[in-house]
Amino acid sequence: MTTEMNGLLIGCGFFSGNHLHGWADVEGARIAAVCDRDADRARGAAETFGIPAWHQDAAVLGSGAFDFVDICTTMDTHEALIAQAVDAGVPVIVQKPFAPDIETCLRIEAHARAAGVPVMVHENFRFQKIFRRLKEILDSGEIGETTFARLSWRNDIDVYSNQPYLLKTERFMIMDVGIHMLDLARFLMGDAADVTCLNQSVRPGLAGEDAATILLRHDSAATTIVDVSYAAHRHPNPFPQTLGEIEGRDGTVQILEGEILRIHSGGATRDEAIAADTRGWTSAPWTQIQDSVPRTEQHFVDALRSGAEFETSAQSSLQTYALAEAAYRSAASGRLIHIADLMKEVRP
């Protein structure tokens, strides 16, 4: 495959405009129609970045004209749509969350696989500068085998206001933000094989909640824990950076304020400043979230056009959204999740 492939966006909302702008940046593909119920929508995103041609209807799926598509919806439509793709054919990358039950995400995923057509969900955290950078600290065996981590993404950033819908959603801040911190435990640590957690609901009003604190036990024996909130107020706000530390068997690697790891190693301390892209359209304080989204849409392209999985394939999500599930079901009992048993009891 060496002509440029042409993509369709399905979703012109509130984040499109960072996939809009990351597919610009991306070699060897393009998107060449946009697609919203809303017609305004539609011809505005299609205006605004000099696409040929936009759409209400996602059944041009099937007109042939397409390599690709970037369904950039919420999750409640992501089934329909990833049918949709799989039946004209059409490889599908997808904004996470994969669906809203993990009984959806099983169906979305064996009917690609029986169908041949691959699927990628859009988990980006891993792909910011700073996880890539540490990801290679940590396969280098600088600090020796990891024991463990924590992952911390806490912040009051106003989600409601370009998000309303997040004030009713039953499942909303693992959903929205925790499912890209479990993905990254996964991918800095390894897969997971019990899960605990506590959920709380500070703002007053929502339908779901807003703050969580969930406990990994990998496979190596190693645990994480992952929090999150919407409800934590710091001045600065250290939105949108995760913070923590990674500690093993001969040294600490932290994750601080800025954009900076500092490697405890060998009787030694040095910092790493990580450095944004500078890309021209990306703007403080999201630069660090922006610049993750291109590289995102380029690792898809790049396994697309090699024929190699996708670091986020469908069937690697289920185990994320595993962890996810099985957070949520801990909080409703107070029990400790064993992944094995709630994978036994959801498939088919």
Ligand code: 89V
Contents of the next structure:
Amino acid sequence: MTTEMNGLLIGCGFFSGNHLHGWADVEGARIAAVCDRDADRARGAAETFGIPAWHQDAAVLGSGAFDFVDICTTMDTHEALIAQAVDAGVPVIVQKPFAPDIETCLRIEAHARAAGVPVMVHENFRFQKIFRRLKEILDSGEIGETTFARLSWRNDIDVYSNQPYLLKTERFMIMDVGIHMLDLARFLMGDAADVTCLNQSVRPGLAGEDAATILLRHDSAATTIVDVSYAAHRHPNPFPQTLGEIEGRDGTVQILEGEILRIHSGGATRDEAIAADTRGWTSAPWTQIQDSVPRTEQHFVDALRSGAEFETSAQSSLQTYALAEAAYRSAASGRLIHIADLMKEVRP
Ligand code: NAD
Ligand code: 89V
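Now show me the form predicted in complex with the ligand; what you just gave was the form predicted on its own.
Time for the whole complex; same chain goes first.
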């Protein structure tokens, strides 16, 4: 397919602006229409971004007008919306979290696979420039076989004003930010077999946890600590940076504030500054996240065109969501969870 692909965006809420700006920067695809059950939001997005059509009902997926759909709604709506797209034969890119639990992820993936409709999870942290460069360094072998990682995302940004639904979400921090870190851990360190987790609800009045500390044992026998919190008070606020380090048998890479990678190897140390690209529509402190949106969307378009596997395909993402599920079950039971046992239990 050489012609530009026409897409439908469903969900014109808080984060959709980044998606629509992103699509304008992507080669080979455009958003031909938007949809939101809230007519004012749909009309507003169409007018703001100069999109020729808007709708209130996702049934428009059956019109045959779309080569793909971008679903930018909250996780509780994903199964029904993806099913409508799959039944219409329309390829899907869907925002994280894929779904609230592993059973729902498995149902969605099985339905799409049976229909032969490609589905990708929009998981953009691994598409941040700094993590693409870190992956290159690890794959180069410069620090040797990796043995340990810590991925830390701690700040006190007021996420509740923009995303008030998070106040009422029982599965909160692990599904909102932990899932980004778990996908990064798989991307940088490989798949994991065992999970232990301790959750905390620090801010009063929340339905779910706003902090979590997760321990992973990878198939490689390496260990990763994932620690996330929306209740960590620091000045200046490091939002939205992921900090930490990766250790190997021959060296270490530190992920430092200011989007710096500090590489220790061969008895020497060097710093690499990997700043996200500022674009006409990005603004601090969101730049690092915003810049990763068109990079994620471009990967979707390129893979859809070439037939290549999406890095965060529905099938691959099942492993990421199994880690999140295991984290919740470990926090609830106080036990270490083996992913193999969990998947045996939940797979239909
Ligand atoms: P939001 O609630 O602000 O917007 C969602 C919109 O979808 C609402 O306008 C709602 O009316 C609409 N909607 C819901 N169900 C619909 C349906 N069936 N048909 C048509 N419209 C429907 O949500 P948000 O904050 O924009 O978040 C959307 C998703 O993006 C969430 O899953 C969130 O976790 C994710 N998110 C990701 C990032 C990131 O990628 N780094 C950042 C923020 C949010
Ligand atoms: O990325 C997310 O999913 C958002 C955040 C505020 C971290 O950007 O919730």
